[in-house]
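What follows is one chain in structure tokens, specifically the form predicted alone.
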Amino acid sequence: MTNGQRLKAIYSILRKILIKPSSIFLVLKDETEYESYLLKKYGKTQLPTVDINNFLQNGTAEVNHFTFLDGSSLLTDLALLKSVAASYKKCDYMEIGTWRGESILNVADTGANCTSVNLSPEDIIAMGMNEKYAHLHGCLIPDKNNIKSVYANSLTFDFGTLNQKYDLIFVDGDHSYEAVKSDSAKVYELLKDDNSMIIWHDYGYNPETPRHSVIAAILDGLPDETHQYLYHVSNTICAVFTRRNLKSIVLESPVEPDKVFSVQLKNIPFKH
């Protein structure tokens, strides 16, 4: 881990503690330990990287419902999600962890059947968060008939009660090692077929810096035979499970750009 990577890890830890002081107990095992763990157990400290253009339609995507506020995904993360969902004829989509609703709304715009699994406002408040933060979850989501909200803790929730399999699953809940490992193991059993995919958010602190605790949790949560199908998607902080045969590289930071993106902004007033 470079000094720059250490500073990013420290910033993330301090931010988590400021938001929720009790989380200090979840971050005592630092990223350096997980980096060593990955190297010892798996002989690598990152996933191979595949080009985001493998998933975008003709290299383009339109992202909506974006706030540019704290906790938002990258535009490229949402472009990845929306493009993958649109590649299915009628995508059955589930996400674990819905913040304001940016990700699930972009997927819903493709006509997908969407399910959100998230803690209830009452559960969030019980964890020590303030009421405003709790009630901002899902605040962007209108009454859309293709979005179903399920209030549950993914660590204890019986996903079998949903009685459904999915084409695409987005894991973006609690990013601690224990939670990501548990979520990964559970959602793998919910995939519809060999064409189904899982996307994990916060694979990295940024598109060039891997988050070793999350990578370790993904690898430990999934069967060994699936590891060959795990990748980091370039220009995003997402990891993906796909059985597609994709060309990959080992990313070396700093990265020399091989593409640039064009972004056109239009703001739309939003009323609660």
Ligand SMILES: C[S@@+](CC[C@H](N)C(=O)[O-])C[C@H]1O[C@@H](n2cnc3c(N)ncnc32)[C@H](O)[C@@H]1O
Contents of the next structure:
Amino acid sequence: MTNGQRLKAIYSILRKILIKPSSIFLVLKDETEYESYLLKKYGKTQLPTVDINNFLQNGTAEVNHFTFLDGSSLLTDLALLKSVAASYKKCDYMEIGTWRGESILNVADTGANCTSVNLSPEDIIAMGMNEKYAHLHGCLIPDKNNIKSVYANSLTFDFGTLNQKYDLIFVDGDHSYEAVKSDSAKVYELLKDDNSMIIWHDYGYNPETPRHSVIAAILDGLPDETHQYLYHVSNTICAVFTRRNLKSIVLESPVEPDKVFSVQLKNIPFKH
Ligand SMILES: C[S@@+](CC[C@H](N)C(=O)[O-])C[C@H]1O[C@@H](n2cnc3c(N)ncnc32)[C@H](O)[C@@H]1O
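Swap state to the form predicted together with this ligand from the form predicted alone:
Let's see the whole complex now, leading with the same chain.
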């Protein structure tokens, strides 16, 4: 690294911290520290893993509105989300973090009542992010009467103003420790009843590698009595909160596959 590159890196770190103070934790606390923190506080560094087939209907799901572009969830993440939503009679669904709309559109296709909470394009630009990126938010979402968009920062938003409880909540906004902890604590209060579920994205960097900062944030954000109901879902990078009685294993990487998926692709031209 040249001195010029070093200065550029320092400048960009300082700029990031000024725009978003919580990103200082990216510098101060790396993933290894969160791993030791988890071990010390909770005696574990990952959640027990449950089979995705607990949630898919007959082992199948159809995922649509998928762009295969940057920021997309995994196909299996969306299959999980859609299948869980479909398991409720008329699911009341809320998500934090919508980006182009891939997750909410898949859930909306099940007939669910959907609410998206996402930063507004103006907030995104004010945070120093690219204008085109800001304006592409929600670009896939047509006028759908079962999708309501709320433009807000989940860290400061009063979710009580939504005046609603939910069957399923997807947490997929800011993935920093502080934000996931705050989002988890807030959404837990919005669950409708004992059958309600929370799904978190980015439980792992991939389906075999846990992201310790996110796990620490989920555990720290939720009351201790709920920790027994937290799982990682196999073949996904999602964690779930469910009071269903599920058989789990301690996942050891590298995983020996016990299933393969068949995927059929069809692309449909799209105009924003
Ligand atoms: C990974 S994307 C969501 C992807 C989407 N759930 C999907 O699967 O298609 C994360 C989104 O969270 C939004 N976001 C980030 N921080 C946020 C915050 N503090 N409050 C609300 N939304 C936030 C970003 O604008 C971005 O669109």
